Each structure stands twice: as C-alpha cells, then as structure tokens.
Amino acid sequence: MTLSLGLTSVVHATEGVALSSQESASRRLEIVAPFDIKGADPLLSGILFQRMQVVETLVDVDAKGELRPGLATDWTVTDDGLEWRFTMRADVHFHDGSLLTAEVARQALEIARGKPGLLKSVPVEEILAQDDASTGKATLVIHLSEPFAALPAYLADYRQQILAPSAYDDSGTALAVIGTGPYRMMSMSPPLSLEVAAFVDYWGEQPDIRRARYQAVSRAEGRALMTESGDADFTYSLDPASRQRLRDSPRVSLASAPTPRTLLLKVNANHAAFNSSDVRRALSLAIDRTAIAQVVLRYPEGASQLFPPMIEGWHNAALPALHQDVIKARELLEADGWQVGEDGIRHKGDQRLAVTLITFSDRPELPLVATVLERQFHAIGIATRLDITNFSAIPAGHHDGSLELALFARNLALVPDPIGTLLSDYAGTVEAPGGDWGAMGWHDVDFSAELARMAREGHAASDNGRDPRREASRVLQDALPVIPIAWYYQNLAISNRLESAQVDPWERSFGLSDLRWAP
C-alpha cells in the first residue's frame, strides 16, 4: 500500500459507532520500534521524544518535506540575510504548566548550540529574546555573522527541541522531558519503555488516542512476532522478511512509504584503486540494483541516483540512471590497467585488487546486501573481504584513512533540507575534504563553493530555469564519490484496532495524534 508521493494512509473502517469517550480514554495504544531510550536529554533520545510527539521544535515539516510553522508561527529575514525573526506561538504551555516565551526558547537553543549537532555549523552570532508583556507578543531574533538561508530547516532538527527551563540541570543536561507536544510523559523506564498521555492544555487539536506506551524491541523478528500475536498496535520498521510474513495476517495492515534515506557504498578515493572515477564507475556498473532491491530488500526498485524521487528538487529525472553493465565494468578496469590474474582477481603490477568492505548489523539488511556485493565485485575481478563491525568503524576509518569501502544507509535529510547533509558529507576544504559519512578523498572546489552558496543564499531555481539542486545531483552522479544502491522504504504494521494511520516519510513522528481507534 504505497503512494508515490510518500504519504500513505491506512483506513480500516469509516463507518460505525464511535467509541465512548470513557472507553477511548482507558484504551492504551501499544507502539513497538527498535530505538532504545538512553536518557532524557535531546542529544540521547530526543528523536524518539519527537516521534512520540512529546516535544516540538520552532519549525516543523509537512509530508512533502516543506517547512511549516511549529512553535514559531512565521519567520522573516532581513535583506542582508543576517537577522532572522521568529514569531513565537502565543498561549503555548509546557507540560509542567509553565508558559513558552521567547526567552525560554532562547535558553533551549543556547543549550543545544553548546552540544554536538548540526546547529554548531550555523554561523550564529547571538540569539535574542523579545518578550512584550503588554501585548503578549514574543519574538526570537537570531543574528548571523554571514547569511545562512537554511537556518529554519536546521531549527526543525530534533536536537533543537524546546524544553521547559525546569527540564535542565545547571550544566544544561536535560533530566526530564518537559515539552509542549500533544502528549506528555507519564513514565519513562530506560532503556526499553515509556508511557505518554494526551496533554489537555495542548495548543492544538486534542488527539483521539489518549494513552500510549512505547516499547523498544531491537530485534526485527521480535517486533514482527509481537505484531502477529496482537501485542503491538503500531509496529515501526519491519524488516523485509517479516513484512512478507505479516502480509497474510488478518490482525494488521501494512503501510509503506519512501524515506529520504539511501543505501550507499562509500568509496575511499584516496585508495590506489579507487582514485580513478572510471574504477568507481566500474564498481557501480557491477551492481545489480534491481535484484538487490527486489530480492534482498523487497523494494520495487534500486537507486538510479543518490536522491529518491520523494526529495523533490534534488532528484534529477534527467540524469542517466545508474545500472548494471558487467562487460562495460570489465572494460573500464582493463583500460585503467587492471589485468585479470590466474586466480581471477585483477592486479596492476604487483598490486592486487583486494579490498575490505565494512558494514554493520544494526540494520539487518546490510550484511545481506554486502554479501551480494562481494559476489558481484568478484565477477569483475575485485576480491572483497567483508568486515561486519560497529558502525562507528566507518567514520573512524574515514578519519584515520584506513577505510576502503563501506556500506550503510544515509539519511539525506538530517535537517529537512538536504543541503544540511550535503554540506556535512560532500563539502569541505582540500585539506579536509568530504565528511564522515560522505565523500572520502574526493573534493571538488567548485562544488563545495556552490553548496556553501546554496546554504547561504538558498537554492531556488533561477529565472532561466536552472535549478542548482539538480546540478548538484549531476556532479555527484558524474564523480561517484559514493555509489547509490537502493532507496529506502519505511515499513509499518498497524493493528485493525486503529484507523487513519499515516507514515511520516521524514521519520519525525509516529503520527499518534492523527490516529483514531476503529469503531
């Protein structure tokens, strides 16, 4: 049940008698997902509190990835791009009863700026709060040292969630989750469970689901079994095999939507073999994306480029699609001087084309895909050793230069505007090119400058129709500093007890407040 626009609805029943309010209030929704609860601080598990709609950010995102008002109702920027003014939503209360003011938001953002996160890379000079007690109007003013058009998108990141002052200790660490969302925290038992209840003073519409419990179950099979046995009403992140199995279950419906996440092969362009774009292209041509997507991931298609179609603007339909062509791959390697040896592996002089591919098992599909890649690379004469380890080995290997190949799924919308991910992964300097999860040993001065310009000035298409986002996609497709393999889908199972379930393609919310009990 997948819509190409990225929003999926599951409706089980539209007619019938609604539940009594008492019955509805006493029912508890059971949510199961793989994320452990590490602590109250936004840095640790903030994304989960955002998904549970306990906390909110100044700026929110709609299903198409467009920015929309959150705790700020609107925002403006001066012509020089240096002063941003965010009008704070009036009459918003935190779960402890205190009032949201510009000063409270300022304090929360200052705390976030002091911690690791994307906001550190924004050229913020100072943040000011303007609270007018007589009119009740509150404005947050952010002064930048240089223009940065992507600022509102950065403020939508979960690490910039606005908590009540009482949530923090003296060092700025959040010890409690006191947000403004439609649900308030009732209890939290790290690492595996928490419970929320509807917040009666919420500024927006009251949700139909009044109580919900979140349970972390790290094993995909465990989540599927809970779904199948009726213990879970809403199951997040199903693996391909479980999805097949649950398809026949009478208890649940499945929902699926593309997400802004792509399965990538990171290539060390400093490596003697991969410093040639022809060899990187040979690697790409060796990969049967369709088979990997359909057989291993059970998705309809592989990735024909870095950005999936759901990321409008950045997806460039005019690009020639990445595809498999083993004969062409072998020709490219031959032309680059790599000859097949007696053991079927290529060599150039005394150098053998044997590399290590790092991946990890947190996402259960990765080792499977890595095994397929090993065979497909072997078919063009590249010996590949698999190293399935902790995911931190990938950025660590990037920094000490030891990484050769790495397989992972990259979120291209860490902030809702992909420019955030592109800046961190593909911009940089000659001395420090690329980023931990992006290009390694590949640097394009013009491309980096253009990314910086887009972050500074925005990336609207020019009058002559030239869209800088599509141009950026073309540069990455030509140089292949990373090799896209498949676009990701988020798979959910929703109990027949529920209706109106939706998949948030931007992975920011479980959509609790939109759910309703089926009559």
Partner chain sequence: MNISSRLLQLVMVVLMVGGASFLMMQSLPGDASWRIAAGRYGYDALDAAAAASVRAEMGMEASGGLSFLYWLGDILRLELGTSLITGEPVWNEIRHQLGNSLSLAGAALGLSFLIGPPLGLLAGLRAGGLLDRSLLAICSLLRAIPQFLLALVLILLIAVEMGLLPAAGHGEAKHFILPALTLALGLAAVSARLARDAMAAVTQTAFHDFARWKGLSNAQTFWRHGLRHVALPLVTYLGLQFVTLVEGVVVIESIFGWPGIGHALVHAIFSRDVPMVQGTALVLGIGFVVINLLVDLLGRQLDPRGVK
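Okay, that was the form predicted together with the partner chain. Show me the form predicted alone next.
Coming up is the bare chain, nothing alongside it.
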C-alpha cells in the first residue's frame, strides 16, 4: 500500500549559531497530548512508548506507508508461504545493556501471542530462534500452519514491540519499558507523565534532542494554554477553537496532516431498529457531513466512504458517495414501520426510537460532533441521549451488548496493511462478530471468508482488473455496520524553539529523533 500524502513539515529558522552541546543536552522538550499513561505493558500504552521512540518492532513503516527494516534487517518467505525468516539486526542493545538476540525476540513475540491482540489471530505454528555465537548472525524463524501474507505488517504493530527479558515478570506482564529505541525511559508517573533521555548506545544515529517529557492533558483548552504560555513545545491533537486561538501566536507554528483514521459511528445491529440496513442507511442519510467537516472540524470535506483517499487500493473512487438526504431518511424509517408520534419521536408498536450515543473527550472534537448528530437524528424522529464518558465504555458496551451507538475515530492502518484492522473489526463468527471498534451484531460469512483469504494470499488486483480491496470497501458501504462521518486530520502546534518538525501521518512517532533545537 502506498500513502499518497507525505509528511507535513514545519521548518523554522535555519540560520544563526547552533546551540552548544552543553546547552542542547540540558534543554528538555515538552510534549503535551491527551492520552493517559495506563502502565508499562505494551497492551496498555505501547503505542505511546512507540511514539516516544523508546521501543521498536521487527518491522517498521516509512513515511509512505511502506514496510521497511526495523530490528529485522530483511525477511524472506518460502514458496509455500509457511516459513518466514527474519534476519536480526546486529549489535543492538536494550536500555539495560543486554543484547538483542533472536531468542530474546522470540520470547517477546511469544508473550505477545499469549495476550489479546492481532498476533493471537495469526496461524503461527512455532517460533524458533537461530543464534550463531561464532558469527553473531541471528535469525528468527516463524512457521505457520497456513500461509499468511500479512505477517510482516502484523509485526510492525506496536503490540509486537520487542522488550528486554528484564522488562517482564514471571507471568509475562511488562513492569518496565526497556526497549531498544533512540530514547530510554527515565521516569514514568501514570497516568500523567513520563520522561526520556537519549540512549547513548543506540544502534542508529544519535538524536539532537537529548531529553523530553510527555504530559497527558485531557482538556483541549488546557493544552492550548500550555502552548500559548510556552510550557509546551510540541502539542498534539488540537481542537478547532484552539487552532483558531493559536493561529496568531508568535510562539508556535501550526501543522496539520491527513491520517488513515476515520471519524465514524458504530451501530449496534442487534438493536431492534438498527438490525435493518435501511434504518442504518436512514441514520447515514440524516448526517450533514459537509457541515460537520467544515463548520465543526474545520476540515475541507466529510467522508464519502470508510477509507480516505490516502489509503490507496482500499479507497474505492467508484462508490456512490455517502451524503445527506433527510426526506429519503424519513421515507426509509416509515417503510420500516417507524411512525412519528405526538412527541415528534418515532414509534413502532410499543417501542420508542430513543437511543444513547456514547463518546469521550480524549479527542476534543468528539463531543462537538456528537452534539450535532443528536440534532440531525432528531430531525428524522430519533431521540438521542449523549453519554460523554471514558473511551473504555465502548468496548465494555460492545461485550455486554448494552451499546447502541458510539462515536470515535478509528485508525484503519494501525497494522500498516489495513487487512489487519478489517479482520479484527469486521470478521469473526456468528456468535462473535466484529471487534470492539468495529461491527456489532453484523456478520457476513462470505465477507469474513474473503478477508481471511486476502490476509492469507495477499490482495493484489488480478490481471482482469478486479481488486478485492475495492470490493471489500463496497460491501461495507452497502451494509453500513459503521457509518463514516469524516476523514481525520492530525493538528499540532510546534514551538518556534524547534526546527525540522514533522507530522507522522501513520501516528507511530512524535518524530523526536528528527527534531532539532532552533538556533
């Protein structure tokens, strides 16, 4: 897959006298973002440790979304697709001084396989370590019970980060973050802060920024105030009001970049109303995506389908665009038996069409969009109660069946190959369809089988031009197990004390090792 939009760069002053090495070493970069630190284990906050460049994976991703070497320098697969061989990078040390070997990587992946996550679904038969002490050559060998072409992309996922053996307790729970990245953990105070310092024995280039602190600040206005006062150098996830407020600030520059993340509405298809695809379509037709995008989010456009254009192959330009048509939405509801009552809300028999929409404020735009959706659904006779709560209420409601509607932004390329997200979100069994952040109560046997085939055999377009990725997008557009609203943009404020700042569209890194102090 190719990411069609590259990095957005913000370059400040380039002339002047560089800081002395002593000045550079003593300065600390301040990063502010809304994400709490939940603990040392990769399952809890591994994505944050990856963004802070403390941990690394066997396979990495470049700015265009292509796989590239990480802790493995190369990899091969046999013709039958059952044996993968990963050559381990030599002379790599963990932050505790221990050496990376194939056996250490094997142990880390075995621990990851034993926990909830994508690797658990890969048909791994065994993982073998081949460490040759005489030559120093190390190879990790993964045997599969059936081919799985997406394996390298799965190994780039943050949950497959390689930690030192001393990071884990006897049960395999990570109690410390001891990785191989250009920065090592100095201190961590969940849920609010952590501090890192440059790792002098890093196998790659030494970073210019030697110290950095991450602070979790949940409220968007709080992050904006810290930016405005100079207490934050790198502010992540700005809301529209904060962007407007900081636009004329002499302290910062603003940066924005599209990401492979879509703002969407998760719909419980087990609900008495939403088990009808026509009612789900009525919900979709009630949404004015253009107004939400341009007025609320200050984005150029809403989402016409699940995958944004930047995810080439999966975005299907031939699909009819999702749009607003309130009259058609009302017709669909009435045809399904939902009639407007005296209170303006629709009823079918004794059932009133009143639902709860769950969302959370970690991403500041979500409550704003939820408020607009409440009004737009009311216009077609659906009463919507908003529940602004913790994000964990969404997977909890998915599992106990209580969730009706949920609003969130889903990263469709958490695994660089979106087939990983599709498998976890929209495949499964009749008894357990979909995932926490995907379909609920919706299951298509043929679609699940096709996703499994694509993960196993690959998904390149055939000689006759048939592209299974575009067909998968069409199935989701027709059934609407989730309803896309807007394609996501990541918005940041970057201090003028910095130069060479970049927005990583894949959200894998804050780019610390590429930053420099401005002269």
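Residue numbers count along the first chain shown, from 1. We call the rigid core whatever largest set of C-alpha positions still superposes within 1.5 Å between the two forms. Note that the structure is predicted; figures quoted are calculated from it, not measured.
Rigid-body analysis of C-alpha superpositions between the two forms gives a rotation of the smaller part of 14 degrees. With the core fitted, the CA of Gln351 sits 8.0 Å away from its counterpart between the two forms. Once the core of the two forms is superposed, the Cα of Leu285 has moved 4.1 Å between the two forms.
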